[in-house]
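Presented below, as structure tokens, is a lone chain in the form predicted on its own.
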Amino acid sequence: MTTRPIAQDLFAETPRPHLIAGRSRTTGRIVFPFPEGLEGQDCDPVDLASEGTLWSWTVQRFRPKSPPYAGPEAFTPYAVGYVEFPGQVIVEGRLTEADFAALRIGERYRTVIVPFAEDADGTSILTYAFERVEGTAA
């Protein structure tokens, strides 16, 4: 099966799945995703840690408006979390946890690469999500 990322230079799968941010050469500030345009010209790519801590979360219980939502027509609620990568940045992303009652702020989460949608030609579009690291109760 052919795959492609939802956006170029958003993440890398090796050595462990991780996100790619940008660090300003002027301020040292880290931003995710890597900025485009003039802001991006002042940034160097930074590999974020593959694991972070769940900082906050919520549940998306209805299908977002399209665009920008590009997911499947059939909608299933999902959790969205903010994962803090210590010393780097806090990133919003989908959580793979389906049991919303099990979500706990402070737990460890790792970046994973997951299928998002499929192109008309059958290419699987990949994006990132965060998966709880077992045994890291907050």
Contents of the next structure:
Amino acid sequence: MTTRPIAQDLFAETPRPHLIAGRSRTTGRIVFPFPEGLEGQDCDPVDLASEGTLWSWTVQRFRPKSPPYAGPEAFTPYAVGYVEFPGQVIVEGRLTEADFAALRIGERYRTVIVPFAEDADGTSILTYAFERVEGTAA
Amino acid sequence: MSAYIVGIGIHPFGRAEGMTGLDMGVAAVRSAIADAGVEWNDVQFAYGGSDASGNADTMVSRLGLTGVQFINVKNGCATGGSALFAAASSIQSGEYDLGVAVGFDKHPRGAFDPKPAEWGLPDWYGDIGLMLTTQFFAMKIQRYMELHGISPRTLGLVAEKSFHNGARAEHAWRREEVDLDTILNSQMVSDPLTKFMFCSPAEGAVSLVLASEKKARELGGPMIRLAAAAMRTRPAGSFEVFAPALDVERGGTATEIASKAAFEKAGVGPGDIDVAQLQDTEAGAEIMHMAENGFCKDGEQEQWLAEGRTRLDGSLPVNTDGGCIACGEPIGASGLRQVYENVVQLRGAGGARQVAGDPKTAYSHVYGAPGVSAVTILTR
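For comparison with the form predicted on its own, produce the structure of the form predicted together with the partner chain.
Below, the chain from earlier opens the complete complex, with every other chain and molecule after it.
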């Protein structure tokens, strides 16, 4: 099956997938995603750590309006959270954890690349998400 | 030189079939100038705006073609607050004696559906389902509860109070009380927030008439002074709606700096405030804003709510008309509704929702995307 990332230069599909952020050459501040346009010209790409800790979370229990939401018509509630990559930045993303009762601030999560939706020609669109690392409560 | 609020007008919040946002704005202005005992001809300037319902200055075709200076304001959730700030400045500068601030809006049903590009965000952010204000509010309070020991029951107590107060406010949308169990057991929308803990986009309009001290005395009504109006944007390290990433080094909030500026300007402190209207897009926001505005320390809300300190008969009544939870949120009008309610309370005209003890100072606070806050302090 053919696949494509949902956006260019958002993540690296290495054996240990990670996100790509930008570090400002002027201020040293790390921003995610890597900024478009003029702001991006001041930034160097930075590989974020492949694991971090859950900073906060919630569950999206109703289907968001389309646009902008481009997910499948059939809706299953999904968890959303922020994961802190220590010393780098805190990033928002979907959580793959389906057992919402298992969501705890401070637990370890790793970056994974997951199929999100399909193009009309069947190409699978990939995005990043965060997956709970079992048995590693902080 | 100080500005005084001499007239207030509101078009009830909720749903007004057959009326446009501008219709409601016109109605609010007419009601405010009648309340002040002046005519549209007397009005020297106006500032007004909406987020989604058109240009305020087109109202002149309905209010009267007097050639009045009319400036449009569009500043997200701080639209009303910004209009008030600008109107107050016009009086304080000494250039004008009488003017109007107006805010109105009419939003479609359901959650707001903002577009990523309008917020400087890439399309994928909306595509994968992260572009929702409800998620932000839920995640901000989720972390706050973890750090500061706030229980879900306390969130419920906030909403219970909102509906209790809304039932006693003529301009509120939700006018029926809802008991605590129903709130806590209602449908979970975005954990930890249930359906009854959220406000909904709504419709409504508010207008205020401002005057110089000389003009206010001439009009002869109660002297309600705008002791401070401050609007601020976010500092570094804040946590805002629609943020794909946050700085690891955490910072303060737009609310904290707007609040501090307003207290300094007014020369009073949180302990001097008799009644407060705090942005409550959902129950968690009211909890966090109690601390961000300096009324209590982080975590003390648990005890405050258990003791009913923010109820109408408490030591600091908060959101006496039910706030956004009971009134709904027409973005452009919300901030001015709070000031309207404060004037009602300072006049002692709150009827069934009047706070006890002859209030002398009143505080209002709005917060919104992309990290703006506006605070006012009124004294009598």
